[in-house]
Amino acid sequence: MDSFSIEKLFSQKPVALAPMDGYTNIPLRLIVKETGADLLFTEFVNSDAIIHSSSKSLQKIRILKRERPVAIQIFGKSPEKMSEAAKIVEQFDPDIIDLNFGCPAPKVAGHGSGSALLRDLPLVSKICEAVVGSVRTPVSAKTRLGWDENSVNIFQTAKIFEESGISFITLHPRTRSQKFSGRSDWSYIQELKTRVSVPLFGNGDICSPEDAVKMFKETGCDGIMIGREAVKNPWIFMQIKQLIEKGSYSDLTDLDIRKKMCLRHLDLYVEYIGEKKGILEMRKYYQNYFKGINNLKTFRQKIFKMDELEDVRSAINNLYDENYKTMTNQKGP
């Protein structure tokens, strides 16, 4: 495999999977990289839990060689166990270690870190200055417009990141005070685009295909990157890049294709989570995979009941639904 580099990943617009507590492990990594993702990120993890050698955040960034390039995600509000933990976080060879400065959860901001951090712009520069001077990784930031309206402060922010070293940005174009509502502001990402020498992601609200083009073609920006959507759809960028490359992409609302699908998700998180807990993970998924069937409901109070993985594996080949899509049509304009 090639050696990686910030620049041959810039060098063709990529799409990358966001950093999603909960979600972004092995299993989902792997299914958005067989589908086209051009760059994943770990579940965000602590830089106290890391120091401490917690197991189950030590699990989280556990990286295979076949999803790379993978950024592991930090965050923190002390600069020197920020400094610490991606020291330790190196160790497992990630191509990035990214900085949350973005996360408005109470868990993270409500103690001082992610979002609220961009109330102290002098700390967010001791932060980054002192993880960059402690690692050789690239290091990356992820970041918001800033606390709330009344203290928008993305450029000055940005500036800090590019003084300090910072490889490239992710600007998630809505407040900490807004966390999803409303419509992200990608104005933001164009002007900020503008400013930066660094290469910039852009992040918030794509939702289809169509979005993610938008995104490229209004903001300029050199990448995008997908959270809540890649969840949904695990198709996503697969469909983006077809419709970038064709003009049009897959609809895919074939049953049997989403069937095949959930299983390999399924037989992804037994192996690499084990059976017990992939098969009770596994169920947040069934939503979306099937999303549109007439007998969904039934289906998932029937499933929610199986512990046995060949009686979930039997419950999903024998969905059926004579009035769902059996063909998988084309979209585009």
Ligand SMILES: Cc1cc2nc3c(=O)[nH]c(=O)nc-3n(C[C@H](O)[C@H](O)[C@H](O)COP(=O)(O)O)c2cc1C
Second form
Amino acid sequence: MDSFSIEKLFSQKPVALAPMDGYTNIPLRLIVKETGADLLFTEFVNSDAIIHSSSKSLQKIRILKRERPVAIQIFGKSPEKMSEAAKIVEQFDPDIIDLNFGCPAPKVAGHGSGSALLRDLPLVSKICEAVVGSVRTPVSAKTRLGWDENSVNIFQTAKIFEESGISFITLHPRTRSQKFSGRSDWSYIQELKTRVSVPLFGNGDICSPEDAVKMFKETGCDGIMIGREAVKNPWIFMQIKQLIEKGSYSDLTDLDIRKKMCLRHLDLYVEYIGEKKGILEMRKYYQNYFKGINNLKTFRQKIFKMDELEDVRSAINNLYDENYKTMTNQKGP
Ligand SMILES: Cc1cc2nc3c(=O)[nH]c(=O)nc-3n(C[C@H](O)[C@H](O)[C@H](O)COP(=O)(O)O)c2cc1C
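If the one shown is the form predicted on its own, what is the structure of the form predicted together with the named molecule?
Whole complex next, starting from this chain.
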């Protein structure tokens, strides 16, 4: 197998799956890998928890060979602990170790990590230098514009990343105080691209294959990263490739394709997360796989009582059959 390099990754204008707490576990990562994602990110993992070998955290940094290339993301506020955690993470053999400087959630920023670090750039510098200096794996950084609209400091932050040996940057152009409100301001991605020499991932509000092409065109970024839309539509990676290569893409409304992907996702959940927990966590995806189809409410009520794989599989098959029949009956002569 070809060895990984940052240069090779960015030579193909990569489309990456964004790190998403509670979502980007092995099952979703494998699903989007199969639909064409070029780089996968784990959910963020707390450096303290990694050091203390919390079983939940070790589960989150587990990666498979067939996911490659894959980045493990960590967060924390202490340079020493971040470098200690990075050394542990390196033993799991990721292609990239990504540092989180963007999370606005109180459970992270409220404790001085994630986007809270954007108020203390000397500390950002120490964290980056400590991690880069303690591992052989390339280290990247994901960030926002700044703490709030009065302290946008992305260009200074990016300079620090570059000077500390960060291999590439991801920018989600909102401030911490914006959280997910309003629109991300892509003009900052465009401006940052002209100011840094390391590769840049643009991220934020890519909701369709057309948006993906638009972000590449408008900003000149080296790669794009997709978060929320990948959960709603895991096929988006394939559709983006089709749009770039052929100028059009397949509309995946076909119920049969949706059912197959849904069953595959469920099987992966059970294989990698376990039957009980897998079935439980898979519930958040049904509305995306079966958006707009009849009887979804009844289906969800039914499967909420099920905890065995075969029962859930047959409920999905029944839902499909019922809707397939309705659709066939509705077809005109
Ligand atoms: C449920 C959820 C969890 C997230 N967890 C993380 C995370 O663990 N690490 C991180 O850097 N960003 C996280 N993000 C932010 C995304 O990676 C991404 O930057 C953001 O959603 C904007 O991209 P999008 O518009 O394509 O969703 C999360 C976002 C969501 C919606």
